[in-house]
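Shown here is one chain on its own, the form predicted alone, set out as structure tokens.
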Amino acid sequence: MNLKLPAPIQRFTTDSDAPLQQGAYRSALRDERLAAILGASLGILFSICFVTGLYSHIQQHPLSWLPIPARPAGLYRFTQGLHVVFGIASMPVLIAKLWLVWPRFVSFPVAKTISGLVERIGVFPLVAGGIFMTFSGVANIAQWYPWRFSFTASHYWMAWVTMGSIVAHVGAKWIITRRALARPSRRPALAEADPVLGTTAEAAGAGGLSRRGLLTTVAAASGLLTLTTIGQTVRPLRRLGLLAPRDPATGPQGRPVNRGAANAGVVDLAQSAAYRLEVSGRVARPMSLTLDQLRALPSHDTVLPIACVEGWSYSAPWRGVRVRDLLAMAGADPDRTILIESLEPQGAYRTSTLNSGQAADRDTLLALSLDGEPLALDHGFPCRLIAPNRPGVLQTKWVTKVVVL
């Protein structure tokens, strides 16, 4: 008996001279120049995210040979805002790029040459890394962790893998990409340039979304996602922040927090009459101050931002005691690194360090008030660190020790 397969299936199984997916994935949008534009856009977005993410990592894991300066005061707020904004904006671009080229991943034969096989294998970490970085980044913004591994470590190392793959891919495709970007699209460009995708003149002439329309749609989607999330840090746009996980005007004292006193396990310790602020370590005169004594010291007012790694931030007026004044009272060497310790019994960020430049800055405070009012318990009462150009996780709350190292 001679069974005849339907035409679409027959193309998959009997056409030995054509790739596996020919006839199944035809589209006028699968164009070499369009793929190059999306790829270049994605490379720029990922590169900005990589540089700003690396800066954030160095902030949280200081290098002794590369001290972070205290100025500009809002630098971290700016760089981390860029990191989150460009990461979110890359999502539609990544989806469009994957849709455009994914037939390559199901084509058969896998490769006709060794170089083709190496290129095919090299694309895997690029695709997997791009998907992982965007998914995990968005999950972190929402503080949703459906995994058991460390987000910080995995996001950091996968960023290196992804960027290495991008560099290798750009090197392999540089001539093709430059040629594609230098000329207008042809119809059917991808069929002529790369028969692996099997696009034909028939498909290229079909109706539907144009190439320019696709680019416009992707750009609009990126802009919409940005507009509906950036309100968590750009206060005038807060009403548009429909997808923003934080409202910059909601929280204790009208300011958001990530981690409250109850979650940190410091409610009783922070409100205890036995609370003391200790200044110790390499000092000539160790000190142990009650809250009233701390409040009696000369105070300083400043306006500084709290900028969290999730991308939300706000600027606020703070009042407190300068760290450099405390160190001078204790007779500390001004060139020392300072350890700030919280009342928290445990946690990855219960301590933080200040390099000598940060400790000596005029606006680095042990803050006692926010917006002209005593600190709320969730904002770090009885006192917290507030310093320029630092991630929010390093603005240690519920401070009990200042140790000169």
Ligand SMILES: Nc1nc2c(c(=O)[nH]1)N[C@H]1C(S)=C(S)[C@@H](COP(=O)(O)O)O[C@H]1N2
Given for the second form:
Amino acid sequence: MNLKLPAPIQRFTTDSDAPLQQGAYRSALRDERLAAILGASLGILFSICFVTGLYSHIQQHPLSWLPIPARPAGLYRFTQGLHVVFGIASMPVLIAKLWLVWPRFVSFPVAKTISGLVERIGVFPLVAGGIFMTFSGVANIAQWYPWRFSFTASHYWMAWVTMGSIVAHVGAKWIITRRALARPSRRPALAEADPVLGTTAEAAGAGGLSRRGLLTTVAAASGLLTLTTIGQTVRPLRRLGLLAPRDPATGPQGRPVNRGAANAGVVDLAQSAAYRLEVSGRVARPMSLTLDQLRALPSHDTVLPIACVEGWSYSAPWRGVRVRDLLAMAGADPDRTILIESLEPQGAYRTSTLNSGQAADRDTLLALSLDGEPLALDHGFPCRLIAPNRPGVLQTKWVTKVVVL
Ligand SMILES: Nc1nc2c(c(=O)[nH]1)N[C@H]1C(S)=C(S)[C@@H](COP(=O)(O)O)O[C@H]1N2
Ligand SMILES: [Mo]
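Same protein, different form: I have the form predicted alone, so give me the form predicted in complex with the ligand.
Now the full complex is given, and it begins with the chain already shown.
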């Protein structure tokens, strides 16, 4: 062979129209069309994760000017299921894309033009962001926190950084991507582009895997990851959920639990004869009800999901007292925001709020029973909030106060 050049790596260029495959990194797989297909797939997956993630963020940090509607009841379960499923499915695509383009990260000269330099610097938040978003998301659903910073805050802010760099990257690569996607792959194209180092035969043989083969492998890996995790939210597939952190049918009353009564420190408080449900705040007639009084109120049945932000969910039949009935009894103004408070002495999930539309919904309940049995202690005994279109973290357990704000 004619490998006489001192360092093939130095023959790299980084401007956007440069051939992707060069010198030491020669492989038939490193071609623009493949990079474009993987890039476009990642762009779509990440965009869906971004939109559904933003929705989840607004659910948990309500905006007064954009009240979350109570319907459709299963919307959050669906959007958060997509968020987690597509986040997981993006992993093999991200790995393949990074493998495909990494020679560019280590190429010299750094850039030949100013725009090339800008583009090159812009790749850093793109790559770091993509890796961070998938890694932190997957670690979170596995309930593994190998870091000291807040998961929600960092995942949220990095999403903006990542999405911003994706938009910039798409802008920079638009023409070359469209061109690459429009024409069929020309196997020898890259080797031809490197007349000194490459020959067609060499390049084509280098990877041992065809471009179609690589795409099929990536798609199969994504599909397999999806199939082995989606059982945590699609119940008929739960037997396939080998990699799913949760089984939607395992736990007290055959339902999973996130934080149990012992962890929350409410075991005694929840079972005490001194338990009361108080309705207070801006009401005409404040109330303090014993559990028996609460049970004696008219009750209502509904089937609603618990949809955890971590992507697992279950739908269940609940029975309890409508929040709107309690508010009417206490003489509350119907336009108010309602604060729901738990017996839990501390912790991020001890309270949640209902906007006026959510509070007025006929299926917004303080549930006393699940599957026709009194709530298990771990599911929020004596009573818990259950309401339509809501993340699990806002379905407050061990409720003791309803405060009209
Ligand atoms: N008071 C209180 N309510 C809570 C929690 C909590 O930690 N404390 N966890 C929430 C979370 S994150 C979820 S997903 C649901 C799970 O409900 P389950 O444990 O009954 O399945 O409860 C929610 N309600
Ligand atoms: Mo949750």
